[in-house]
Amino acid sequence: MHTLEDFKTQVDLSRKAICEDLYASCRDQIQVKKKPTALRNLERIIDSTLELANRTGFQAMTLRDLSRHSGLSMGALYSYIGSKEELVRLIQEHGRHLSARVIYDCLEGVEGPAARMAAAIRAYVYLTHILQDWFYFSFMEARHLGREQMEAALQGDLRTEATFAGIISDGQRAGLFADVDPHLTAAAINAMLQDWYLKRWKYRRLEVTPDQYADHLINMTAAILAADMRASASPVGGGAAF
């Protein structure tokens, strides 16, 4: 996987995929049973709850709004989401899941640390380029949750820095990383790929595409780590990667 058209080759993060996903994990919640009306309505639902939250807020938002934005009664919404709150944990929960996974699966078979750090670099660039939207939505209103949701995003947050901390591990017990702290450097990489997508007309007016910015990343990386091995060609940038 060296370019995001590789990356959704083997990725399906349609909307409809999502939402497939999220109905079989809240079917005994979602009133709906028929299956074809119920995607049909919560990827409305998703839509427009993503739209109008990054537009003007979440808080600001109301049941309402949703409602005339989705085009779905207040009667059918109450069919899918109890409330507000509920909303946001789904979206919320569902994210970290689908991350997760993701990752997973793109690092699955990966051998050597130095690889398996490029793969989950270009993964986690490629899996917030395509979901900006709802990426965004997640981190902005983290802040605005309870106390054990915002507790779970922050866990959700740690883990993605655990992972590139264990890889940076892996490499230096292998001798091929730098002896840097694991943690601080996996803070920094992760700072960095939430600037790809929380700032994302930065890098539209310096018309930066997302293998770009994923090569760069890797390059940064790697000379970060002063990774033990032959410099190659970078298939998309041209530049130094692992």
Given for the second form:
Number of protein chains: 2
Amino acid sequence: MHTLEDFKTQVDLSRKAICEDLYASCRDQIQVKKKPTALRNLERIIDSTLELANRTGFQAMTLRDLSRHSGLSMGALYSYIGSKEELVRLIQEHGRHLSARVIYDCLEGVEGPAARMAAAIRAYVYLTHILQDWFYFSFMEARHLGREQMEAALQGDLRTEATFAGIISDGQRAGLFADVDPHLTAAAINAMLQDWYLKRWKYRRLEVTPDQYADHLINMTAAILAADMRASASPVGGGAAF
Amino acid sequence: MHTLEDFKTQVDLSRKAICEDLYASCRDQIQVKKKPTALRNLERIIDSTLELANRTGFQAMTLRDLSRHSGLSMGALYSYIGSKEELVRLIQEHGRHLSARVIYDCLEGVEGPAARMAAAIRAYVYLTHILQDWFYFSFMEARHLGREQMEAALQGDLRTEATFAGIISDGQRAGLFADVDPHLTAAAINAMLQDWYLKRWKYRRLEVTPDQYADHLINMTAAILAADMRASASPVGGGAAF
DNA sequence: GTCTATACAACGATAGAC
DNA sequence: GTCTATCGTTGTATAGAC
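Please could you give me the other form, the form predicted in complex with the DNA, since above is the form predicted alone?
Entire complex below, previous chain first.
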């Protein structure tokens, strides 16, 4: 799996497929029992929420806005969601599960630290590219969740980094990677990955494709982890590294 | 200037100094004319806004909350701010100006691409460390501004990256840096810098000091820009870079 | 210069007709 | 299963006493 097109053929991330998955996981909370109808309206609600909330924030989006944009009345809306707060929880939670599963699948069977690192980066770029609005929403609105849900979001981020840190540690033990700090380096990779969906406007303006971005990230990571460069993981002072 | 302590002695970023600066730039909009009183209350308002808004978002913070937390009544509040929306504009605008000035000062007189790169990274880490809450607020609440103000925020981000891209280009012309894409690499550095104030909890948990973070960032950047590694700026496929 | 009291709009949420 | 009408609450903002 080396391109976005490859990725798309292997993982179905259409809004329809995701909403079907989402419906299955919370059908007991939805009062509408006719599946095709429920599915269609749930998709509208999710779509509208992401679009409106990503424009000016979830708090700024009123349910009347959502009602108008989704084409459902206020009453109909409430036969799908329990409350406004539950809507944000639903989206976030499902996104985390989806993300974890996709990354896990993409790394399965890939052998060797270098290949695994490249595959993980590629998978994240493609995943977050296709679900840009979903990830942007999750990042920006994580604060509006309750304590236990926010802790879950935190853990999700840490697990992402743990994946990268683990690959780096493996590579170091195998003598393939430089002796940099695994956690700090993993955090840096994570930050660069998040930039892709947090600053969509910028990369659109630069006309950078997902494939180019993934390639560039892999190149930078390779440079950082190049074993022949530095011997020490401990910070050095004064920019002497140059 | 090679440590946070160095930085602190050269740049006064105490809340008091900043609010004094802020007061000077908008005293015509403040109805209270007694300077010491106005200064003290303005500082309370800014402090409370940053604390409350950074907890659950600016939209979620009500002016009643702000009134209670700052110790000022609703009426008193409105003799300092014109509206809730103007408050967010005030903070953002002033932060941008302050940031631009500090970075400019820190780079003045520094010669050579490598030293300039290190100095710029260091200045940003220290600046955003001291004004964590201010930068966190600016990033998260940029969406709540009007169109022209939001465009200004965008331009601020682009100018930051243009600074880094310029240094990279200079280094490439001098044959010191690898032939990577200046814009994409600058964007990556920017993303890693922003991670420092966007994920405070993580670096606090890892017990990473600002100096360590700056050093690590400089090391990574040095590795990415190391001239002897790669010859091509165009992306290569399939993780072959490793 | 700061306070309390209040105006008025808009919010999330629900009840009951269809 | 979806709608309209309406509830009670809470928001921003202001007026006028002190």
